[in-house]
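Next up: a single chain in structure tokens, the form predicted on its own.
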Amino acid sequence: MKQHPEVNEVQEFLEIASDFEDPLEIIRESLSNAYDAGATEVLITIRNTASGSDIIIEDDGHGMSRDDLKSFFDLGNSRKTDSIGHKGHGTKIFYKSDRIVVDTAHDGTNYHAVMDRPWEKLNNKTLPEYEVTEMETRPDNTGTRIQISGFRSGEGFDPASLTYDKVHHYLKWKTIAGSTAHYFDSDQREMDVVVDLDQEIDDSRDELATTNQLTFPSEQLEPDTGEFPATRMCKHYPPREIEFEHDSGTSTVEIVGMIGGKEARNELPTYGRHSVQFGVWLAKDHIKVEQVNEVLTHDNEFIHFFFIANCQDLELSANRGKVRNKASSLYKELKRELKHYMTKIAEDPWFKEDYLETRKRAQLRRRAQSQTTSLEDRLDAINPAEPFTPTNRTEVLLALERSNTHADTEITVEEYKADHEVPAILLEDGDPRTSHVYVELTTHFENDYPLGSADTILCWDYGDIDVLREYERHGYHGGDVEIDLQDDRIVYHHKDRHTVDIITVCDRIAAQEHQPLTSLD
């Protein structure tokens, strides 16, 4: 006996609704539905209430018929074809609420639909129901109003965290308000989008007004005359439709984009980290879905590019966050076409010879300016009236060479390897001496280096003598240590006796300047 597999309807609704984690996706879904309904104006209102968020979406579209309304509430019964939303998943995010009320006027009839406590019922393993009442209305009275009350925003979302800027950037990156379709269809309908946030959420302005079109920063093919002339350079690459073949047939990709410097890119909206959102985007319904920066050759930084490649034959994951059919021949051929196209863009003489060369020259100039400034700062810091004091080991060696001018004993640096534990080999009256090198003698003990690994410790001065006396009292590496500053030596007793000479460069210089030696006790 043949049997059909069964579906747990409640669990399926619950899973789909839960899969939409970002409550702003309500806006994404609503804008797409409003556009499909022929709307020219959409108003989205978000209010913060004690029991959750109230979200109201109103549009002036042609409204929903009885069958459209059924598809709105059903799962997997959308009346769309290949566009986003054809699986009927998106509106299920509305189920994460206390109440859904839909008023929609279509062809002389107003439908009033109410669904109470959908989220509570789903979590109690009950399929929520909705009730529809009909009233006659004027044939020219169209449009839809959806009110979602007590929306369960979920963990990590607080309506109070919304701002107009955040909503605006979301609209332009994640919804049809950031569509590039108008570059391919001059008759594409413009839709005004207005967002009104509760004063308690954001009182910085009365409302946000935008459209359903993403536009690039204005072109500027020539460099500026400023210090970094490439940063505002920008070139548009006109819309291009490319057909490509794959195992399932033929598809079309629609590509449009720009190349621009930092200032030009800053004129674009931001969603997430601004520095990583550029490159090449795959899109469906001209809404950006996923980056494919690997189609750019390795010698080109993706950050210069912002291209949107729309293909209606892409299949998206249930939450629309990713492309689902990546294993298909279509996806592989699409990427191959994009790589070919982007390689030609990267060979554009304007990009290689004008923009990149201008940018490179500015970077070299900036680096030279930085080095000049650094040198000027170092020169300004030199005061011949102040005694020389080294700040690192190399300067200690430089001071040692200076001290030879009038010293009784000449000590020169024969070899220096900074990354070695014993970095220097000195020549004292022609005899080689292995040596540690420090600005202060105390550093040798603080760094925990052994005392038997070198003949000498070369330092500018002793550092804190009380610290050295502590090592004498408590011992070092299991042995006794005597730090004889009078005779400039360290005597270490541990099984054997080992003596390390101390060379203090500041005293050698003070001696030739006829200054008193450092007090040793």
Contents of the next structure:
Amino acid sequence: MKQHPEVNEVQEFLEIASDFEDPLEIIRESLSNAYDAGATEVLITIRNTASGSDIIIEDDGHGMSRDDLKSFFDLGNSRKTDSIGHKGHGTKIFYKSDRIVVDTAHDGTNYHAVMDRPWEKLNNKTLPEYEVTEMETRPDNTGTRIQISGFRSGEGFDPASLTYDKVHHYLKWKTIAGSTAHYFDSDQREMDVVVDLDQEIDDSRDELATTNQLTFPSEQLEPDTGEFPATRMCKHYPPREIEFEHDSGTSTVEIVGMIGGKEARNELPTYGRHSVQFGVWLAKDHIKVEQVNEVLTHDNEFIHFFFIANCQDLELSANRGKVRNKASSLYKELKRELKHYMTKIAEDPWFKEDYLETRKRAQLRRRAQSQTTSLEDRLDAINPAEPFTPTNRTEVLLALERSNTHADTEITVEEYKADHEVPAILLEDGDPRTSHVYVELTTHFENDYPLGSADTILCWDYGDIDVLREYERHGYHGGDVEIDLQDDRIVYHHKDRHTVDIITVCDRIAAQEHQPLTSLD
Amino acid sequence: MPQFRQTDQTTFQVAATAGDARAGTLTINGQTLETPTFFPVLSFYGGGTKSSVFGGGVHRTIKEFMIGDDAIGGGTYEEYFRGTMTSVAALTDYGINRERFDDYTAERIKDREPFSEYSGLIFVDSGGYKFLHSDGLDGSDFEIEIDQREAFRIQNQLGGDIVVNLDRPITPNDTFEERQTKAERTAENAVEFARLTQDYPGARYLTVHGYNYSMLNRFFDTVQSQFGNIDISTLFDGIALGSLVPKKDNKEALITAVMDCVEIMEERGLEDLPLHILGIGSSSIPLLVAAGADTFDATTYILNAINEKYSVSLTDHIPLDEVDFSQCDCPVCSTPMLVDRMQGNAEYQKDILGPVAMHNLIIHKQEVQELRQRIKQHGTDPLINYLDETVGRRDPIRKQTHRVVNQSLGGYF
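Please move on to the form predicted together with the partner chain, as the form predicted on its own is already shown.
In what comes next, the whole complex appears, and the chain from above leads the way.
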């Protein structure tokens, strides 16, 4: 005997309704339903009441018939075939509430449907019921009003967390209000969307009004004259429909987008972190689903791009959060096609030469400017009347060369490798000497360098002589050290005896300065 | 400075342009070639004798195709050989003795009985690239020192329809001084070449060398300074851009060299001359055609065959043992005997791989013909679409395709 597998209806409703966490998803579903019902205006009202929150969605569409209303409450019984909601899952989010009231006028009949305590009943393993009352109404009286009372998200719906900004950005990024369909279908109907939040929720304005179209910041192909000339630059890339083949046939991707600097991008609504929302988005029903920035080659920063690639053959997860058919040949070929197209965009001379070059040049100019400022500061700091004092190792070497003019012995720098532990090779009266180089002799000990690794230590001056004396007192690297500043040498006894000469450039220069006096003798 | 004959037996007429790409006709001594075109490189003499169509392994089979020999079952393949390229240097590739060398150069190629039916244009390269290293032609028991006079003597004896001066190609590692010395030597040769070829009935091309605008511009300056105030555009029938073989796998470098050469030719009033690219073929052709090059030569079609690679387009090939010959309707793959041979049923490699080389050449020629057609259509879109759908689909050269579209064809947006 053949048997049908059975479905636990209550559990199914619970599971599907549980998939939806974000109360804003109510708005997404309602807007799509309103558009499909031919609405030109939708009003969304969210009120904070004593018994919880009320979400009311009203549209002027052609309303629901008895069958439509049945689909609205049924599971997996959508009457739609190709738009959002065709799985018949979306409206089940409404079940996470205390009460659903639907008023819809269609073809001269007004249906009033009420479902009480759906969420509570589902959790008590009971299938909630709804009651429909029919009334005659004028044939031209159409539209739908849905009121959801006491909606609860995973952690309880707190309408206070909603602001106009948050709702606006959600609308533009995740719902039909951010649709790019109008770029491809010039007949696409415009629908006004108005959101009215309770004064207690957000009193920054009376209402939010937008449409069902995402538009890009206005084009500006030429740079500005300011310090950041590329920041408002923006170029639109016209809608393109590209057919591509895959194992199951041929599909079309519709792609439209823009390239723009930070200021231009800031004119777009924000969803999540502004800096990560750019790049290339896959979309279905012209509503963005997820990013595929890997279709941009690695040498291009995704942040400059904002492209929406719509493909109706993509399959989405129930809550529309992800693309579900990623293992398919379609997805692979779609990405290949996008990569091909996006390389063209990235190689467009406007992007590479006008925009990026403008940006780069301005950056270099700014850097040069800050260099100039720091050079000016440095020049100001130089006072020829004050004696020269080196501040780094290279300046010590320059000072050494300077000291040769009148010193008894000539010491020249034959080689200098700054990153080596013993960085310099000096020639002292023709003999090569390996040498450490410091501004102060103390640094050698502080840096814990061994004393046997070079013939000499070249320094500007000794530094704190008491510090040196302390090393003498305590010993160094397990041996005795004698720092003989009189004869400018360090004698180190460990297993063997090792002598390191000290060259103090400061003294050589001082000797030179005093020379005219000695010559008077 | 001697008097130079102005060139008058060669015409190059541009019939259509798409951006910098151009389609035209090159007429030399009454024979006409449509450009862009690809000259297959082949060795007319491969160490053998008349009965073996002068030998040469796969080259021999190619020659059999060229003349419709019974050995390949006859057939007419002339249309793929309306222009061929050979080199003075190739004469001794097979280590022949002096006697045979003298025999090879005793009569013009087209005057020899096996090639008497052949009426295509023969481009005879001077062999500069090879002579740079050896300074001579090395046979099994003789050596000939090659200078401009000797190079031209052999080009003349072979009956080249297009001849070039003996050049000193550069390499990517050359220093500035080395390049300059080579340019001066090439320029000196160019002057002697112009003098020697005063009464030559074929087309005379000037070889130029450089990888970018500055190098090429300096090269042209060096040549021009040797000619004093004589306008070189009146002395040569074409420009042959050389030294690109070491960069054959670097599309960016090839495109830069060609684009810059085209720019300099325009600046110097040489834009009416055809631009030949020495030693570069295959997947580079579409991009270089778009950048403004007119003719090409390469051995790729033979080298690929020797490596058992069967072309399916200019850019793609498949291993010979995986080929389904019924998928191709070229004359080679439509001949059961040749298919049988390509499947390995022949004693000699030349009989197995020769038809593969011929097939590869046909694919090359068909694609170049397609490019020609695209240029002749209205606007740049047909050519852009072709590039986009062929080379533009290949990851390593996608960006270079976009570069050419943007810089030479007006861009996508």
